[in-house]
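Presented below, as C-alpha cells, is a lone chain in the form predicted alone.
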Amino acid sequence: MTLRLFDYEELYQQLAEQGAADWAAQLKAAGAAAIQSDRHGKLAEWTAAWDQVVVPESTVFEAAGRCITATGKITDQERWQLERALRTLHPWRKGPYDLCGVQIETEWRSDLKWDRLADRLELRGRRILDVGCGNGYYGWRMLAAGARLVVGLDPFLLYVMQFEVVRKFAAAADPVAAQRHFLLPLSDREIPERLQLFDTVFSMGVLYHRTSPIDHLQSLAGSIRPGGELVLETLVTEDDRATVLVPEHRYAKMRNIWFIPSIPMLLCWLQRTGFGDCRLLDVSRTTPNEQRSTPWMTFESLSDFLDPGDPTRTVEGYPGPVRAIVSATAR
C-alpha cells in the first residue's frame, strides 16, 4: 500500500456509504483549507520529517498494550534517521509509542487513563469519534479492542503530523487497519447538527477548553446516533453540590481553562443537552506519574503548575487537577 500524506478519501468514501456524504464534503473543504493555512509556519519542516520516515516491509504493528508499538529489521543508521525525524515532531504529547526501537515517552501516560476505562465499554464493531484526539493515541487502543471505524479530530496541525508517522507504521503491517482510523485537522465545530452517525463518541480532556460547554456536549449529542454512547472525560471540583469553578485568570498556568464542574453539575449538564443514563466511570487526581516532562516533551509539565509547598493546589491556589470519566446514552 503506497500510502499519501493527508489522503482522507477511503474515509469520504464510507461517510458517503453510510449516508453521509454531505458532510464528507464539508469535511474534504474544510480539511483542505486547514492544511494550506499552517498556523505555525512548520508544515515543509514536518512534511519533510514525514517522507524521511522509512518504514521496513516487515513491520509488525501492536496497539493493544501500555505501548504503540512497531517492530521491524532497520539498521543502526536508519534507526538514528527515524529518531531525528521524529524529535522534528516535538512536543509529544500523548502516547507512548515505540517505533522501531526509538522509545517516545510521551509527556501523558495516556495507557493509565485508556486502562481506567478499556474495561467499562464495549467497542467491537462500533463507528467511532474522537473529538480532540491529540496524535491519536486513544483510536489505535480503539481499533485493537474491535471498532469499526475511529474518526478522530484535532485542531494542532502538529498532532496530525504525529499520527501519519505512526499510520506509516500501521499500513504497512495491515493496510486494511489504516484504513480505518483517520485523524482530520479539525474541530467538532465541523460537526453538523444532528448528524446521528457515531455509535460511540469519545470527548477527553475538551471540555474545560470550550468557553460554552453547553455548546460542546450538544454538539456531541448530535453526533451520536439515538442509542449511542457518549464517554467524556474532563477536570471536576470535588464538591457534592452543583458547582463551577471558573478560573479568574489561568488554571494550572493555563489561559484556557473556563469552565471546571462539580459532577453534579457535569451530570446536569449531560442531561440537560439530550442524554440519559448518565454513569461515573472513574475519579481520580492528575498526579506527575501520569503527567511530566520528558525529553520528547522537554516543556514545563504538572510539577511545575502544582504549589511546590502543597501539591494539591495549582501555583494559583486552586484545587489540584482532579479527572472523571463519565459515559451517557444519546437519546
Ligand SMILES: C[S@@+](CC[C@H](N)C(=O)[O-])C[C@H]1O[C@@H](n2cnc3c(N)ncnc32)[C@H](O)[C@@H]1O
Second form
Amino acid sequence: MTLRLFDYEELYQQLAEQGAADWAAQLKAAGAAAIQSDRHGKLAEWTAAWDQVVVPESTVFEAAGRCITATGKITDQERWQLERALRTLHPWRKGPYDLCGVQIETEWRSDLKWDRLADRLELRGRRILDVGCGNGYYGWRMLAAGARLVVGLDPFLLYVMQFEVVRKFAAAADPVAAQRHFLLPLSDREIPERLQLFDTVFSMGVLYHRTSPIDHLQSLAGSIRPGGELVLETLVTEDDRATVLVPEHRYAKMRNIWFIPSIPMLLCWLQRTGFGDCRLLDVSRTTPNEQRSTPWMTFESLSDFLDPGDPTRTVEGYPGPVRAIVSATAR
Ligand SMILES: C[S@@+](CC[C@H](N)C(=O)[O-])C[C@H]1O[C@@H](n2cnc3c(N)ncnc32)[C@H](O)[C@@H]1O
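Could the form predicted together with the named molecule be given as well, to go with the form predicted alone?
First the chain shown before, then all remaining chains and molecules of the complex.
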C-alpha cells in the first residue's frame, strides 16, 4: 500500500456517512490552507524526513503498553537513516515511541497520564475527538483500548508530521486500523457550534492555553452528542474556593498561560457550559519524572521552570503545576 502524506479522504467519507459532510468540507478547506501556509517554513524539510522513513513490510505495531512500539527487521544502516530522519522532527514532546529499535525518549512520559485515566473510561466502540492532541500518542492508545475512530486536532504542523511518520508504521502493520486514526493541523476553532457527533471528547493540556476557557468548553460541548463524555485535563490551583489564577506575565516561563482555575471554579465553568455528572478522576502534581529534557527534546523543561529553592513553586513564585482530570457528561 502506498501511503500519502496528509491523506484524510477516508475520514471525510466516514464523516459524510455520519451526516457531517459540511464539516468534512470545512476541514478539507481549512486543513489544506493550514498546510499550504507552512507557518514555520519547514514543511519541505519535514516532508523530506517523512519520505526517508522506510518501513519494513513485516512491521508489528503495538500501542497497548507505555511505549508505542513498531517492530520489524531493518539493517543497522537503515536504523541509522531512520534515526536521522526522526531527529529532523525535534522536539519530540509526547511519547515514548520505539520505532524499529530507535527509542524516542520524549519530554513527557505521556504514559503516566494515560495510567491515571484509562481504567476510569470506557472507550470501546467510541467515536473520539482529541482536541490539542500533540503528535497523537494518546490516539494510538485509545485505538488500542477499542475506540472505533479517533480524530485529533492540533494546530502545530510539526506534531502532525510526527504523527504522519508513526502512521507509516501503523499502516504497514494494519492498513485498516490506520484508517481509524487521523490528525488534522487545526484548532478548536474548526469545531462547529452544534456538531454533536462524538461519543467522547478529550481536551488535555489545552484549557489554560486559551484566552477564553469558556469559549473552549462551549466548543467542546457542541462537538459531543447528548449523553456523550468529556475528558478534560488541565492545570488547577489547590484552592477550596472557586477562584482562578491569571499569571501577570509568564507561568513556569510560558507566555501562553491565561487561566488556571481551582477545582470548584472548573466545575462551575463546566456546569455553565452544559455539562453534568462531573467526576474528578485525578489530581496530581507534575514532577521532573514525568516532564524533563531528553536527547529528543533538548530545550529547557520542568526542572528549569521551578524555583530551585522551593520546587513546589514556579520560578515566578506561583504554585507549581498541579493537574486535574475531570470527566463530565454533555447534556
Ligand atoms: C500541553 S500540549 C497537550 C498535548 C496532549 N493533549 C497531552 O495531554 O499531552 C497542548 C497542545 O494543544 C495544542 N493547542 C494549542 N492551542 C490549541 C487550540 N486552540 N486548539 C487545539 N489545540 C491547541 C498545542 O499545539 C499542543 O500540542
